[in-house]
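Shown here is one chain on its own, the form predicted alone, set out as structure tokens.
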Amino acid sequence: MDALLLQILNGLDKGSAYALIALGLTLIFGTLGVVNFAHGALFMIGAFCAVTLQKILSLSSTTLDPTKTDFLGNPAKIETPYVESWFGPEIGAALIDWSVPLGILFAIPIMISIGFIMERGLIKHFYKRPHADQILVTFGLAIVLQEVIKHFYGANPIPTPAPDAFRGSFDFGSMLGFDPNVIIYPYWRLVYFFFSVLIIGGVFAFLQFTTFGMVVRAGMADRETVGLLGINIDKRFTIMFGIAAAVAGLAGVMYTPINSPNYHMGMDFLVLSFVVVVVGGMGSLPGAVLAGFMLGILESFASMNQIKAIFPGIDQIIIYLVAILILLTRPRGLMGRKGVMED
């Protein structure tokens, strides 16, 4: 029992980040009917949202210590950040330490106005042609930010620390009645798990429960019939394009201190991200969630040793299967529309 609680947690990271961004690509897909390739990299942009905003914090100044000296004697250099010279020690330390949670703020308005300007600026002239097209012009669009991002950051790995308050690990095992040390995990990836039920939440509140969301639903049914009603229903999936660029990207921001941003790691969840969607069902965004948890806990399940010892290599390619059967049997996937997918 233990062993399986394990493996349940060590999937609900992993299938948190591929929910976020499997709930945004849907939201793309549902509104515009665009097969948007560069999601990943929207990730990734989010990600480094928060590496920037951390290097933000960090600039410092350089002053002489006559009181210490060097191993040549010379006086000592004292780096201090220019944050903790405006707001005190104190408070300059506390916005350094929580740099991530403050990449929140700093990355949802970046986020948004990247969407926009996908949007507004590239993807509005291919919503009417074949979704090969799209495929290929927003993949080329990924491979451009991937470059960019390699060029201003470079190719290794950044560490991005969680606060202090939320490093090391919890007695998860203990507070259910197991012995101690057994099940040990991560506190980080408990607070992104319930960041990503608490955006998911929020997305899904918002397009149930505002008049705004309603009419965005209602587009996504049927969009001339909405049109004909005198709403500027681009307006609002343009907008929506946008909210779906910030889920992307604030899943990057919380992301960073379980995998250390690289320019890579856009593509290495995007690929995945669109199984997630297809195994949920193209357009379904409860199908979205629901495939990302439950893909990310099977994942977590074949990378156990006794699994891989019997089928070697079934934790690389487990995900892949399942989209297999699910084509094969159920083409518009679990959630998914009828007759989306099975011409």
Second form
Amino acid sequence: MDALLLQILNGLDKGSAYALIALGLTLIFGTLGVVNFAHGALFMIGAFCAVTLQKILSLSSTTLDPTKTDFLGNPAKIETPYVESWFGPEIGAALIDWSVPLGILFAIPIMISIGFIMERGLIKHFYKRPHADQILVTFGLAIVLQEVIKHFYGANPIPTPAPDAFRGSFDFGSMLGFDPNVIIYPYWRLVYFFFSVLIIGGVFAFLQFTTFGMVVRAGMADRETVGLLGINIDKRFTIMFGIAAAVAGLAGVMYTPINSPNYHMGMDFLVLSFVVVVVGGMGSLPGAVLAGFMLGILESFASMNQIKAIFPGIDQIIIYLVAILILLTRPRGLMGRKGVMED
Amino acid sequence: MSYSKPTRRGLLKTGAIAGAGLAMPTIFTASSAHAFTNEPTGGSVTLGFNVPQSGPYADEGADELRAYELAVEHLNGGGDGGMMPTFSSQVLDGTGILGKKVEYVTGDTQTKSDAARASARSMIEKDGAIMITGGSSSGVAIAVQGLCQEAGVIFMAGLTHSNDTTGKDKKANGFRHFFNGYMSGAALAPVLAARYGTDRTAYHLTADYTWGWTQEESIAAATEALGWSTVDKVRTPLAATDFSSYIAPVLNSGADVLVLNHYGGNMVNSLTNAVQFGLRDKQVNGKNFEIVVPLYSRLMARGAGENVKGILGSTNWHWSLQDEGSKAFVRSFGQKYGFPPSQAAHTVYCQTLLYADAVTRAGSFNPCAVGEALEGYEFDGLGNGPTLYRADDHQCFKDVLVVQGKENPENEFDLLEVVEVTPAAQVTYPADHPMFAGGNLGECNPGA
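Got the form predicted alone; could you also share the form predicted together with the partner chain?
Okay, now the whole complex, with that chain kicking things off.
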């Protein structure tokens, strides 16, 4: 029982990342009809926004300390971050410590700008081209973006820790009456889960309760008619691309303390997120979120030793197996809409 | 006068024959005129450096490439000579190898066996490389070693830690300076017993490929010989990024030690996840829960950040060693590049000098003569103390370092501290040890 609860918790944070990426993918597909294989790269760029802010806040002045030596025997360099010189040691250290949450503010304008540039500069030229062309160009773009990041940041993971206040684990077991230290869960993963719920709720509320969202939903349902009413739906869809890029970017920013980011992390999530979108139903936002959490939890269950003892290697194929089963029984996915991707 | 009228069919036939002739690997055409593959005839000799220049181990590959360039510079008489003055063999004189200037070509393994074989083949066939060296993965090293055996060139392995490289997959043309999984187990076990006691229960998480399997087997055997028990061995996909669902079962397994048979990004992520789940703060069976990372790399330790503090592991070499060879290499590398070398850089630098030295002592570039010169060769002064290149399996036997993540690093390179230098005798095993069984060196292949 305790193992099951623990794996459900594990699945929630994994599912949160899948759901956030899949939500952005579905937004872009539903509005612009583009299959965006560069979406994983946007997640990765978001993570590197947090890394960049950490590096900016850690920029330091260098002084030589003659009492210590470096590895070559020269006087050691003592580095003092500028933020500590400017704002005092306590505030400066706190700014560096909180670089990941501050990365959210840093990433939003950057990700929206990248989304605009991607959509206006490249993707809009492929709206009327076949999906295969869109996949090729966006996949190529993803490779270019990750190579650019590797050029500047290297291939190795870069540690980007959570603020000190969120280190350590929460003892769920004690709260639920189990033995202490049996069901424990890292604080930051809880933060990630609640953050993703907030973002997903925000996107749904934006689409559901604002005039802008209403027009976008109308455009998703019937782009031509909305256009005939004199509404510039293209402009709104471009803004939605920017929002989708920001959602992926924020998912990346907040993911950095969970696993140290590297240039390849977007690709690691991309294929799984596409499976999530297909299982949820192409173009269905609630479907993407539901499938994200469901597959995240199933993936965690499949990693349990008891399950692997019966089905060796199941942890590596469970997501694809479930995808096949769902598509066999519900060809449009869990919450797929009739007519989407069927022409 | 008669002539045949050119026809489309005739043109195609001629083109096909000419194309096949041109496409035939030069390895088959060139070697027939020489005593061995790529016998150097001019004033220079070409070495092939096959390292990951892209992919997840690109940073390690870049460090290897720096060390190779430094070795070439030293062999050609440039720089301060690095470890050449401290090397026990003093036959290298800075005039290249056998008087021929050393040149090099590079290939990108991408940490993929097929890509690594393709780049090695290209360097042998197109660039005339007389020796191939490099690699940051055992899967790649074993694949390239097999190719070099077929092609008739020497393979001086870079960073490869699987027992199989000089075990069941050993080849007469292949030589390894780096240590292996068995040696990690033999070096770590006494330190683990001294620190954590002999009544422990271990849980292994293992990368699911040749290196992970042999390291798991080695560490489990070494710790079980101490009296430890192994509660479970769980294989994790090489492509895994989030290990939380593999870490969670450890919490309720009754284990009080977690052994992470992971390397590279896998190690960074699994260790980070284990620390996040509070394993290091946990008490099990009345003891503090401990984590062990049997194969450490400074470049990878940097990725894991503070999570490595206090965690034990082993390494082939570390820049903080104070023997003359290590100091000379760190000085030489540090002055050229501005930071200390990694263990990957050290092993490939040594391999390049050892190859050049063997050619010089043999008086020939013939791979069989070079192999003979390396087999059973004893040397010193390259940073690991007295070392033997054992003839039976082409494995170097030397001291192994047990290290732990440093609690209070003084700079960004100061991540690991050496807690014990395990003497070579303690990590030496018989050539017919069961963990290394199943293969044989075969015959040396000069490629002619």
